[in-house]
Every structure is written in C-alpha cells, then in structure tokens.
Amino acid sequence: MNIYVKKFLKRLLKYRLTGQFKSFKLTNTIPNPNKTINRIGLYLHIPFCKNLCPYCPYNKIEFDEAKARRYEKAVFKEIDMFEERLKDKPMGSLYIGGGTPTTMLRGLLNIIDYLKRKFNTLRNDICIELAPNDMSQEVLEQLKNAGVTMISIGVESFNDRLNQKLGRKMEGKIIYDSVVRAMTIGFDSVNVDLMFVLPTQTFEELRKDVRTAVECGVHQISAYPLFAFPYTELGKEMKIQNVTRPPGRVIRRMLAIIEQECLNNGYVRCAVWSFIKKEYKKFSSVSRHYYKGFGASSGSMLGDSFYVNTFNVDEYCKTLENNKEPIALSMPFNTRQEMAYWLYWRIYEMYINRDEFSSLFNKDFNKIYGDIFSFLKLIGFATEDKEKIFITGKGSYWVHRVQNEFSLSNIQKIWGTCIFNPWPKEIRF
C-alpha cells in the first residue's frame, strides 16, 4: 500500500474512532481528575530484574538492594498521596508487572500488605508476572499467602537454543520445572506467555513449545510475536529507527499452529493471542478500564485524564521524598477519546459488551460505532448476539493488525522518549 494512502486511512480511522484528526499531546502537567468513578483497579510496577533481556520493551533496571529498599519507601509515599482519593472506593483487581517483581520479594510483599491495609475494598484478584528463574517453592508459597490469586509466567520458549538466541540465561528444564511447580500451589489461574517468530524458530519448534505448555496443564496460554523496538538492546543491535514486525504471512501461519494446538486440547480463544480452559478465570492486564498505577513508569487512567509516572527510578524516588507527585506526562481525555480507549481494549479481548458501553457512557453503542461493526460483520470479521459483538477467528489477526498501526508507534514514541528523558516537556502522537 502506498505510504501516503496508508497515512490518510490511519488519520480517517482515527477521526472516526476519536472524533479528531489532530495529534494527541502528552505534556508535563499535573492533572486534576474530577470524574466520578464507581470502580477502579490498581497497577503496581516493580522495575528490577536480575537479568535484562535484550528484546524486552518494558521499563526495567538491574536489581540493586539499596535502590530496591528506597523504591519500596517511595511507593509507600505514593500510596499515601492517593489514600484519601481512593479510600472506600470499590476496587477491582491489583495487577503487578515489571521488570521481575519477585526480585525484591520482601519489599513486594510489604507493598501488597500496605495496599490492602490502605484500601480495605481491595478484595478481588491479585495478579502478578513472574520469571521462571525466580519461582522457588518458597517464593510461590509466600505469594499465595499474600493473597496472589493469578500468575503469568514469562516462559517465552522451553527451547534452549531459542532462549540463547533471545539472550536469556535460562535452561528449558528449569523453565518447565517452574511451571509444573506453580501448578501445584493452587492459584486460581496460571498463564504462560510464549513468544513466536523468534530468530530461526521453526514451525515444529513452536508446535513443541505449545504442546509442552499444554502438558504442564496450565489454565491459559498467551503467545506474542517478537516485535523489535528501537530503544531496546535488540533494536540498537539491529540499528532500526521504527518498530519492526516480522512478516505478516509468518505471524499468521504460526498463529494458526498455536490456535490448532490449543483448540485440539480443550482451550478456547479469549483474546487475540490467548487461549484458556473454559472453567478457569482469564488472566489479563487489560480488563481494568479505570486504574491507578503506582511505581516508576506506571500509567493511570481516570476517565477524564491519562498520565504516566517518570520512568527513571532515582527521579521517581527523589520526587516522592520531596513530597511531590512523580507524574512525568499527562493528557486530558474527552468522552469520545475515552470511548475509543475502552473500545481498543475490548477488541483486543475479542468481544464488545454493548450494555457495558451504555452503562459507562450513557450512550447507545450502535449510534456511535455501529457502522464500523456492520462492515466487520459483512466481511466475516465479527458476529453478534443481543448483548455482545464478537471478533471472529478470521478477523482476529487483521483487526489486531490495524490496532498495531496505532499502538506500536505510539508506544515507541512515549516509552522510547521516557526511558531516556525522565521529564520530557511534550510528546505528540
């Protein structure tokens, strides 16, 4: 497709979804959210890792004991700042990401306990991302005792050769044993993340990875193609200027293998890249429409505003030690933009609940977005019943491919800037 035609179509779709042609703008201002929110989720970011994977696009630094203790105290101060605003508000789930959260296990457990004491309505799922090389029996039992109900394990691959290609210092047997160990603890949901379209990965190697995950008995399998971001070590090595995607035909063929193996073993599709056993709860980081994030680089979505904390751990700690909010960038949201934000993540989860939309926005979904989904139904990318619209298996890749045109470039602009500049003045996207 001609690059100018592609840009025009992107701008046209952006206008249709958000009601504006012009660029969005994040600025270094402290927002003053005042929208009434009936239910809110929490996010906690722990940026420390023992080994920094060269392909990982997330905000992380090498673990340091003194820095971790300082970070724990800073998170406490940020929680204190928001106690009055969030106290007694009905809470959704708590999601903990990283980094590798368990690298600072004692501090992590202290923060979980502090959140539960400060927000006594936090009685729902506590979900956490784990790395296989930090999942001893003791660690898993302590997480379970702290109230963690759902875990996601960054397996990526059980294959030693492919892990070496990724620059990971993990053996397949250790990864396998960690997953099996987690299944014995009794979490409500155990998800494993697999990566595909890895350098030199064959179709049979991918098939074996999926079958190994199935053999472990995990409740959910999520698989993601390897994207290369310019600011990661992998991106620097490749000397790329923009986010690089593997060829679409290879992604589709490998996704078909994943889908076939999962469906043949009793899993059903629950998101673009995810498959779950019907009787278990879905592990997802995108199910919280409104959420408050704590920690360096955490985002917050409060209806009429979105903001992100500084990515720099030292700056995050220093700002809170000076009793200031560590917000680096913020952006006001109007109702139409919030609708588009909500819709983006519901499409990712493969279904749209029209009643939920009406409850949130007091609008008829069909009047706002009905024509878009009529077209998707016409070409076989969507179906519907009285309450919901479903993205079909046929449409899952292509609908998400369109989403990537917006999300990957925006992530690159925001994260790629914030990783190198603790306090950017402005980002347009």
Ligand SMILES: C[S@@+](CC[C@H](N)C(=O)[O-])C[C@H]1O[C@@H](n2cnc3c(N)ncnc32)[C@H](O)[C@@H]1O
Given for the second form:
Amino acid sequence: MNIYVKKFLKRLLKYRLTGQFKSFKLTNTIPNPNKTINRIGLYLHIPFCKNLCPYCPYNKIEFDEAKARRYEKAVFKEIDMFEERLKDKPMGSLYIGGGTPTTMLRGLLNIIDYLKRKFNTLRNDICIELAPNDMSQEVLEQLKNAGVTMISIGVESFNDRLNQKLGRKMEGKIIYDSVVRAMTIGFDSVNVDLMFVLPTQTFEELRKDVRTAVECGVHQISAYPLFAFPYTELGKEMKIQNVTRPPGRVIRRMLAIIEQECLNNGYVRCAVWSFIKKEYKKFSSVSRHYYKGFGASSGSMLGDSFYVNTFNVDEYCKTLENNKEPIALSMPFNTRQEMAYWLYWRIYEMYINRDEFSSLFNKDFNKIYGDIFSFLKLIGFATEDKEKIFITGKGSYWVHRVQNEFSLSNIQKIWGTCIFNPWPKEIRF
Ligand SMILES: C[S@@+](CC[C@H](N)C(=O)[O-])C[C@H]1O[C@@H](n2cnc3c(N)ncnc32)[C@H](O)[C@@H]1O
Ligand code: SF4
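For the form predicted together with this ligand instead of the form predicted on its own, what are the coordinates?
Once more the chain from above appears, this time first in line as the rest of the complex follows.
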C-alpha cells in the first residue's frame, strides 16, 4: 500500500477510535488519579535476568545480588505509598513479569507475601513469567506454596541450533525437562511461549516445536513472530530504524502450521497468538482493565490517567529511598481514550463483552463502535451472540496486523526512549 494512503487511513482510524487526530503526549508530570475504580489488578515488574537475550525489547538488566536486595526494599516502599489508595478495594489478579522474576527468588517471595498482607482482598490468581533455566523443583514448589496459580514459560524453541542463532544460552533438553517438571507441580495453568520466524527456521522445525509443547501436555501455547526493535542488540546489528516484522506471508504460513497443530490436538484459539485447552483458565497479561504496577518500568492504568515508572533500576530505587514516587511519564485519559484502550486489548483477546463495556462506561457499545463491528462482520472478521462479539480465526491475523500499525511504533518510541533516559520530558506518539 502506498505510504501516504497508509498514513491517511491510520489517522482516520485513530480519529474514529479515540476521537482525536493529534498525537498523544506522555509528559513528566505526577498524575492525580481521581476516578472511582471498583476492581483493580496488580502488576509487579522484576527487571533481572541471568543472561540478556539480544532480541529482547523488555526492560531488564543483568542480575546482581546487591541491586536485587535494594530493589526489593524499593518495591516495599512503593507498595506502602499506594496502600491507602488500594486497601479494601476488590482485587483481580497479580501478574508478575520481567525480566526473569525468579532470579531474585527470596526477594520475590517476600514481595508476594508483603502484597498479600497489605491487601487482604488479593485472593485471585497469581501469574508469573518464568525462564526455563531457572525452574528447579525447589523454585517451582516455592512458587506454588507462595500462592502462584498460573505460570508462563519462555521456551521460544526446543531446538538447540535455533536457540544458538537467537543468542539464547539454553539447551533444548533443559528447556524440555523444565516444562515437564512444571506440569507435575499442579499449577492451574501452564502456558508455553514459543517464537517463530526465527533466523533460518524451517517449517518442519516449527512444527516440531509445537508438537513438543503439545506432547508436554501444557494447557496453553502462545507463539509470537520475532520482531526486531531498533534499540535492542538485534536491532543494532540489523541497523534498522523502525520496528521490523518478518514478511506477512511467512508469518501467515507459519501461523497456519501452529494453528493446525494446536487445533488437531484439542486446543482452541484464545488470543491472536494463543491456543488453549478449553477446560483451562487463560494465562494473559492483558485481561485487567484497571491495574496498578509496581517496579521499574511498570505501567499503571487508573481510568482517568495512565502512567509509567522510570525504567532505570538505580533511579527507581533512589527515588523511593527519597520517599518520592518513581513515576517518569503520565498521560491523562478522557473517556473516549479510555474506551479505545479497553477496546484495543479486548480485540487482542478476540472477544468483546458488551455488558462489561456498559458497566465500565455507562454507554451502549453498539452506539459507540457498532458500525466498525458491522463492517467486520460483513467481511467475516467478526461474529456475535447476544452477549459478546468474537473476532474470527480469519479476522485474527488481519485485525491484529492493523493493531500492530499502532502498537509497535508506540512501543519503539516509549520503551526505546525510557530504556536510555530515566526521566524523559515528553514523548509524543
Ligand atoms: C518478558 S519475556 C519473559 C520470558 C522469560 N524471561 C524468558 O525469556 O524465558 C516474554 C515473552 O515475550 C516474547 N518475546 C521476547 N522478545 C520478543 C521479540 N523480540 N519478538 C517477539 N516476541 C518476543 C518471548 O516469547 C518471551 O517468552
Ligand atoms: S527474553 Fe527473557 S531471559 Fe531473555 S532478556 Fe528478555 S526477559 Fe530476560
């Protein structure tokens, strides 16, 4: 598509969804959230990893014992600062992401315990991201005892050659054993993350990876095409200026293989890139509309404002040691923008619950977005029943492809700035 036509269509869609043509602006102001929120999820970011993978766009640094101990104390302080505002509020789940949260296992368990003591309404799922090289029997059992119910394992591939190409220092055998071990612990849900369109990966190698995950009996399989972000080591090596996705036709062919293997083995699609065994609960990092994030680089969505903490681990700790909030950037949200934010993630999850929309915004979903979904239904990208609208398998790739037009460049701008600058003045996107 001609680049100008694409830009024009993008602006038009942005206007239709958010009610504004102008760029959004995150600024270095401390927000003052006021909206009454009935139910809130918690997010905790642990930014340490044993080895740093060259393709990884997330906020992480190499593990260091002293830094981890300082970080744990800083997180306690951030929790204390928020205690009054969150106390007694009904809570959704706690999601712990990274990095590799278990690198600071003792500190992590202390933080989980602290959160549970401070917020006695925190009785829902505790979900955590794990790396296969840090999943001993002891680690897994301690997580289970701490109340972790759902885990996601960053397998990426079971294939040694591909892991080497990716710069991931893990052996296929160790990865496989870790997944098998995790299945014996009794978590409510075990998700495995795979990556595809890896350098030199063949279709058969991908099929084998999916089959291995199926053979382990995991409850959910998520597979992501490898995106290259300019600010990562991979991006620098590739000398790219913009986020680079693998060619669409390769993604679609490979996704068809993943879909075929999953559907043939009793899984159903539960998100654009995820398949689940029907009877299990979905592992997802994006199912909570309102959430409060703790830790460096964590985001918080509090209805009338969205904000992110500084990404820099030392600055995060220093700011809290000085009894100040570690917020780097924030943006006020009007209702229209909040609706668009909600819709973005519901589409990613492939279904929209109209009643949830009405209870959150006190508005009829069809009056606000009905025309868009009538069009999607007409071209076979959506269906509906009385309660929900569903994105179809046929629509999932294309609807998500359009979402990528917005999300990837925004991630590049926001993360790509914040990873290098702890306190940016302003980011427009
Ligand atoms: C924050 S990582 C956590 C996993 C864990 N730290 C590990 O590496 O084993 C979450 C997932 O994002 C996916 N991911 C990471 N970098 C990616 C990239 N450049 N493109 C696509 N997916 C990526 C991987 O599947 C990874 O498991
Ligand atoms: S992919 Fe996982 S282990 Fe690798 S650097 Fe990123 S968060 Fe750390």
